[in-house]
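The data below hold one chain only, encoded as structure tokens and taken in the form predicted on its own.
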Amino acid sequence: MVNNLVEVRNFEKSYGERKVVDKLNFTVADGEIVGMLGPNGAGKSTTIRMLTGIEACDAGELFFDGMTVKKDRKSIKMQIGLVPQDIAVYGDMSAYDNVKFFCSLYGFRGKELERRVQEALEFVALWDRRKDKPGKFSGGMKRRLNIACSIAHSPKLLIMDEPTVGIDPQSRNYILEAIKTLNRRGTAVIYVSHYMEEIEALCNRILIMDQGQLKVEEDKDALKERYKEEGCQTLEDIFLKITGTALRDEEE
């Protein structure tokens, strides 16, 4: 029996008269990697902010590992990691101090904090550069530091919003392999990307949002098989069929 780590029920969010998320429902099972796709303005970023507690939903409910946001907001936030699209590290602090600061926000102190910082930096292959400030890092190294800051507290769910934008192929491959390793260790992942080859390589299930609504929630292989009959050969073809937008247009 599949155990759902995350269950979103009827999420709604409006800004003034504009409804950005409209009766959104989906699940994330323990240990799976879910790809979240959608055109610009589909409501993906707003959904992420509601999942992580940055914003409250207007209506709906989030269940996380048997807990509810209404009763257990702090406990849920402690078990979620977010790798944002924009690099979120402090330029005037060393790599070590960046990871230490973010990990300390989850209540870790002393030797346990130091151990977690070292493990996170070793995992992203930056331990040897721990004393350097991000200004000395390449774009790929900054992305890896961002990941270290997001995983040091060992989240059960890691949400990654375009984590490979603007980096070289070697760094991209390193990050993709790191995600697979985290997943093998038991971390569930919501992966947001416009790079369909990354979705193909990582994800076992696909969510497609458009205009604030969920259009698809399906196993990746089953989705591809179902749309073959409509002449869709790739996930990119399927995305175009469902949303009317080419994914390439969304990258610009």
Given for the second form:
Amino acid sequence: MVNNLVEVRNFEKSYGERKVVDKLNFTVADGEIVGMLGPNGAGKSTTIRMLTGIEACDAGELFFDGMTVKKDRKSIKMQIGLVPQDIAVYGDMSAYDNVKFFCSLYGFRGKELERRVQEALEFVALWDRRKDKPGKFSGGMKRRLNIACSIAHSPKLLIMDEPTVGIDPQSRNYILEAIKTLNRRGTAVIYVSHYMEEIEALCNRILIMDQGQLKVEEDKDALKERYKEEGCQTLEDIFLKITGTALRDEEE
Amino acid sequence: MTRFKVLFISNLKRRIMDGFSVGYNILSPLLMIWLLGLLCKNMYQDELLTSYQYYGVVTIPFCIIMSIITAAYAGKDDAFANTADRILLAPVSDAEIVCAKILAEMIVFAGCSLLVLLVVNVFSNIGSYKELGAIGLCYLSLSFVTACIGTFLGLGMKDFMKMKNILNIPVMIFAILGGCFYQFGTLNKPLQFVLNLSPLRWVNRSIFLLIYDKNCISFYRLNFVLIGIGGIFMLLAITCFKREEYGNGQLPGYEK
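Having seen the form predicted on its own, the form predicted in complex with its partner chain:
Next comes the full complex, this chain leading.
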């Protein structure tokens, strides 16, 4: 039996009159990679912010590995990692110090902390550049450092918000392989992206959001099979079929 | 406590390396004391104290209060670096985030000010080292209030840029009324009352009473009041902490 690591029940969030997330329900199983898709303004970022506890939800509940946010907030936070869409590191600190700082916020100290920092930097192939500041890094290296800062505390769930935006194919390939490796080691991943081919290559299950609501939560292969009869050959075809082709110029 | 220590040390390093702290709390007061002392030298010929001694005492508290703007900016440090979400995601409380900022700012503002006082004292002999030590404590209390108010404004206010732009107006008015630029010893009673509205006047008066009249009572009262006000603003900063604002680094006109 598959164990649910994350269970979201009836998440709701409004900004003023505008409802950005509406009665959202989904699950993430232990050790799976879930792809989260949606046009701009679909409510993906807000969902992630609520999932990580950065923002409070207006209604709904989150269960994480049998724990609830109300009772076990700190324990849950210890087990979640977030790779934000923007590069979230301090420019005035070296790569090593950045990873060390964020990892130490999880309570790690001494040799254990040093080991974790080294492992994280080696994992993203930045150990040799650990003394350099991110300002000297290429786009791909910054993205890798962004990941290192998020995985040093060994989270059980890693949420990645468009981690490959604006980088060369080599760096993208490295990051995708790194995600697969992390997943093989037991980390569940929620992968948010507009790149369908990445979702297709990585994910076992697909969530499609639009206008604050979950439109699809289904196994990737089953979804593709279901829409094949309607003439959808690729994931992008399915996505456009579900969310429509009208432009979305809403604010994020 | 470990997480608080990590946040505190990181904030402290950032404040020490911050050009604002060094500029407004070391260079600016030194220049002002030198310039005002030089320009007003003749006005103090018949006084008990020299112009350098006077401006040495009144300029430093003014510069500490001016640091409200630095403290408000410090509240936005993590948002500017896009790292606020990472800190919010980590198992640290809002109170730890706020208190780490306040404590780091307080230490740096007070430390820089004490350094200026010691430098000025070498040249103009403001008081004994015992008195300077007491003044240092006053700087610590004043820095505490400044850090608390600044952090409260930086983390709790929705429209940071607007607030930051108008913040220096009341501080400058308080400085003028507090005698930071000219002495107001001979005004009539109604005008004296207006001057007393400036907190800087009370700070300056208490320091003068301590050094030249050896009167400690108002000095200790002042410190007590400052710590009390600081405590209130610290609680306000914690309770009014807005996670969305803490992470909002989209500030028009601010260059990273």
